[in-house]
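Okay, so here's just one chain, in structure tokens, the form predicted alone.
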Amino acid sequence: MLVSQSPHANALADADAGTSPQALLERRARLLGPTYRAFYRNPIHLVRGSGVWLYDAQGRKFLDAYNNVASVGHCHPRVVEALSGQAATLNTHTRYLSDIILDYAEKLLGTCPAHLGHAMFTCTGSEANDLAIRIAQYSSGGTGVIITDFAYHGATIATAQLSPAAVGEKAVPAQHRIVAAPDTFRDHGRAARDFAKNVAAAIDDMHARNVRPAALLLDSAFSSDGIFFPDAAVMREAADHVRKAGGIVISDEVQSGFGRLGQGMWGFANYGIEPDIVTLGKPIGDGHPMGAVLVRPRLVASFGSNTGYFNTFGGNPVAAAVGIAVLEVIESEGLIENARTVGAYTAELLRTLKGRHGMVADVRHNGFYFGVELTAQGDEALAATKTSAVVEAMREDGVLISSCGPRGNVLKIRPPLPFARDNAEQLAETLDRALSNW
């Protein structure tokens, strides 16, 4: 059942449609300042979303193959109904007792390994990673965190300093350590094979400089590093090194979790790792501002007693209602299985492009997460330029993707979970046309 738009919403869309893109850009710069950057040379003025589609002010629809935040599809009727119904009833914070918040925590923890016994709620993935770092440093007594060399983990002070993709390696504080991402493509996959060894070396270097290890913080899909899925045994070995050094393993599932990788609910399960802490962000609410930290109870026993944690609207009743609805949609619509099967079909279509276009060097995929590496005869700058041009051409042809990686030469494709076979075919056909321009 579709939820019809209210006359007020239609009036707002009509008003939006009358505003020129240039006027919006000028107003945006005046009101929001210079740090907000729009996607694409020709920014899109969006006014509506539905399922895997986004619509601009002129009524043109775009296939969304990028926005994982709308995990179960834009404006899913069941999620909208849950949000509006609870918002019309009560929204307050966790200092009061509430059945629905506990119902959500119970249902969310029920999707995880049994050792993750507590859920702590936030409003964003950045807050979740920030809290996870606090818990890890408190429980381990250490300060040093190991990250990959082009990771992104958030926008707070603590998480931005652990996000070389955002601030550069030089802005990462001295107590932390950066290791090469497990690149399965470049140099015949040497960085992927050496990942555990590199983590061990980082720990040794911490000890040599009197830094106590606190945590290994990893995104299960290495989303900003270029999208890699390394060997499970190497990942387990890396986790073992950290635990033997007294540190905590944190799995950042903001981008890679919630069924996206098609093998189950969580990306870390692909490696057979049992993380001590798992962090989640807005995809758990289909875009509603939500986040969570799932944690071993022993890690927060002392932390909770001596330090405590309170987030005024993290885990509020509206967020809980939305979170429950998203979990129910994933289950009732078979979206994890859809990510597995349609993801495999999409990857097959993308790999056919490798034979048609010499610049397609590698296609990496797991479920609904794809990295398409483009090359240009060893010219990294040219490869990045071509990648950007392909993303722009796709936008003009009605399909939205982006790029990632330290060289900017990897097409980043991560559609909402209801993405269907005909959507995959449109994606591949559009990418074929974009690549044919080079």
The other form holds:
There are 2 protein chains.
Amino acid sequence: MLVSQSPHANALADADAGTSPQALLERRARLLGPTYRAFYRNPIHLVRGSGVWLYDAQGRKFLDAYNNVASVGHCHPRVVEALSGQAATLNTHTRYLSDIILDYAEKLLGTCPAHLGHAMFTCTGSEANDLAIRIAQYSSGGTGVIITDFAYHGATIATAQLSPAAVGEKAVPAQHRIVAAPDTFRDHGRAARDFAKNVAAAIDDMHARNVRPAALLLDSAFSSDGIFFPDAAVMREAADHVRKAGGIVISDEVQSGFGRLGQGMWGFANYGIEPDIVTLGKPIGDGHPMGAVLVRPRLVASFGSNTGYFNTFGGNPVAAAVGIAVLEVIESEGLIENARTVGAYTAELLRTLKGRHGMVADVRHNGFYFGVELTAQGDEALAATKTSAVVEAMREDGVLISSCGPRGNVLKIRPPLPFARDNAEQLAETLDRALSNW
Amino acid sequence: MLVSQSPHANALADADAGTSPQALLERRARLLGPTYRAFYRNPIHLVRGSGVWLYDAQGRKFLDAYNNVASVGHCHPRVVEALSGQAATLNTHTRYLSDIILDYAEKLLGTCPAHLGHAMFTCTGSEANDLAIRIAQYSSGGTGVIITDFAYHGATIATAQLSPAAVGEKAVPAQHRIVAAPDTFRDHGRAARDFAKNVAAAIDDMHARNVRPAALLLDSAFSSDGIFFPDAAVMREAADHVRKAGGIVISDEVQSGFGRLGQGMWGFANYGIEPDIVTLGKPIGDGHPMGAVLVRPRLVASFGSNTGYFNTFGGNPVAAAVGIAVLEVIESEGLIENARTVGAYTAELLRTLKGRHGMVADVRHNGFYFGVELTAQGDEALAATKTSAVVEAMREDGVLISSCGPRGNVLKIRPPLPFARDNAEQLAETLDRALSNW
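Could you present the same protein in the form predicted in complex with another copy of the chain, rather than the form predicted alone shown above?
Entire complex below, previous chain first.
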């Protein structure tokens, strides 16, 4: 096709860059099939990333206020160097002895309370949650897992069945129990206040139906549920109920971990909870496929000897080198402190928008994890439409965010950790413009 | 501790290199827990790999005749270059558009029969098998999966339940059926001849208990079962039985794929089977954490729109760059041809050992996948002990192999694909010495 035949300016520019988004979408549908869905009505064809910036095929620069995977910044040179150096030296598995995996495990466990004594390595957060459930069911002797009503915990069969956000509540097997997420905003925060009570009721209901509780599985930021940071005492009480019933407390830190919440490395610490198992993923390797399960040693003592677990790529020397580099960058660049201070500054800017736009009903945050709930005088469908429109408008205006929550009316903002004050200002100004257009 | 206080020469050398194997084992047990098990009574502390060679902390060189993950050779420079270059440029996920994932999907699907139209990317073979089962159950409406009696298909909850080699037959849920692996040696190959009949009986048994068949899931090399290459017509007949019953045929090519069997890229082709789903893992990225599901488009049409699937790291640009590099290396270095010709030469050398050592009962192979079955006049325990001893003796003599099979009496030999004739000779000579010591 001749470029001059293209009726759209965008297609023209894209043709210059090699491939139009439309052609890419068609090729995706043909080669990858219908499960591959792109962000934005006008999907972005990315070619480069650096720090908090992403660049498309036309050289347009986007401020990334969404990607928590490239957590220490896109293509961080120190991480890339560790990856490249180790990949050129040795990349085998954990059936051979190696120092680096032990150095990494030691460093990673060193960021946690001492009761989490063992680190086990996987390649994804899904695999980490899948393994955590396996360990919890094995060690508790129970089968039932308690989750929140719009939780997401992974894409394996077992974790998808514990992800109503992905598969719907009906696909959650009968032995599990769904409790209302601790929504701190809606209905004046009733579900958040009642959270421990609801967990206790779920346990009672399990007992009534002869289901033995295995675990309470919670994302410390309630990412899919709409991003909530409920009261610590209530969360501790919920954890206590589960422990008393013989269940295991699993903190899913795949989204909230590695300093994002700005108070320390882990979200569970904000609640004063001592989880029995902690699962890690997404930001753990700044994009490298890694996951981990940190666990109380006694929970895997008999699991280890009877069942065993081996993950071919999990904890290989390259993953360990990358993992160490990520921890070192978080430390040397003061990224937790940055998440705390610039996070607070960003929240302040977002809250001024609440004053200026009636649509902004609530601004919630911890560090660099923000939920901005939009409403439309009680019209839920309209609120969701507006939320989508704001996300799309911001994309067109050069800032990447997304939305979440069961009603799709919460802006989900979670930038890479090196996000600076001027980035925060650009985010807030762009959001201000997007909201003003309604 | 002063070096001169060490009573063992090995410990001395290790102390020079920084850490003794014993200290590493203790540190592993403390940090990683009991699921981490090392190969060999005298575990190897590796520090470097290159081509078919692995080097320990004392600079000792081992010929790798076991690792199928580093399939195009340890730390292949072209793969490392692709990895490093892409990791420094862009490493996001498939919610954005990118050319490289499509180039990779096209290249990968191009190695398969045309009916496998879509590629879906995961991070491990376990995730690939887990997703394949999910798609098979969804698209067939069935639940029951047929596997062989010492199969291994992964480490997620769902795939471990289909891995009697890992969890035992008792842990396989009631809706699944276990059939005897098509053992071409034992009992004069009866299980291999009867394989299709056994699969048909398993389907009948499902029907009798109101279980709807979902899939036949087979490793094309029967790697854990003992490494078998049964008659193609019987395998096709087994596949036909499953299809007629409404089930899906899944070829698990995690071990047998990417040219290892020497006839082409995929093991299923040797049987003339047209699988509905093919799962890939281990060698796909020469050590980089990757997996894939290749599937008939109609099987994911409604799965895609109703359930969806997203894998955070799966198919990211770095994985795609690595995957392309691996395919290019296989092609440019003629590695499939090498697996075929040097594989045949290696088999010839191994067969001469059969003549020289009564203990060697059977030598099976396709390309670079060898099963050498050892017996001890019908004493199974002794055969297993001898098999272990041979593996250990070879490790001490500088060649790495392992064992498999339900009775632990099959030497498992599957070198990286650049394995050369002189490597084959070293392998055979070392094995000759190990066998002679019995």
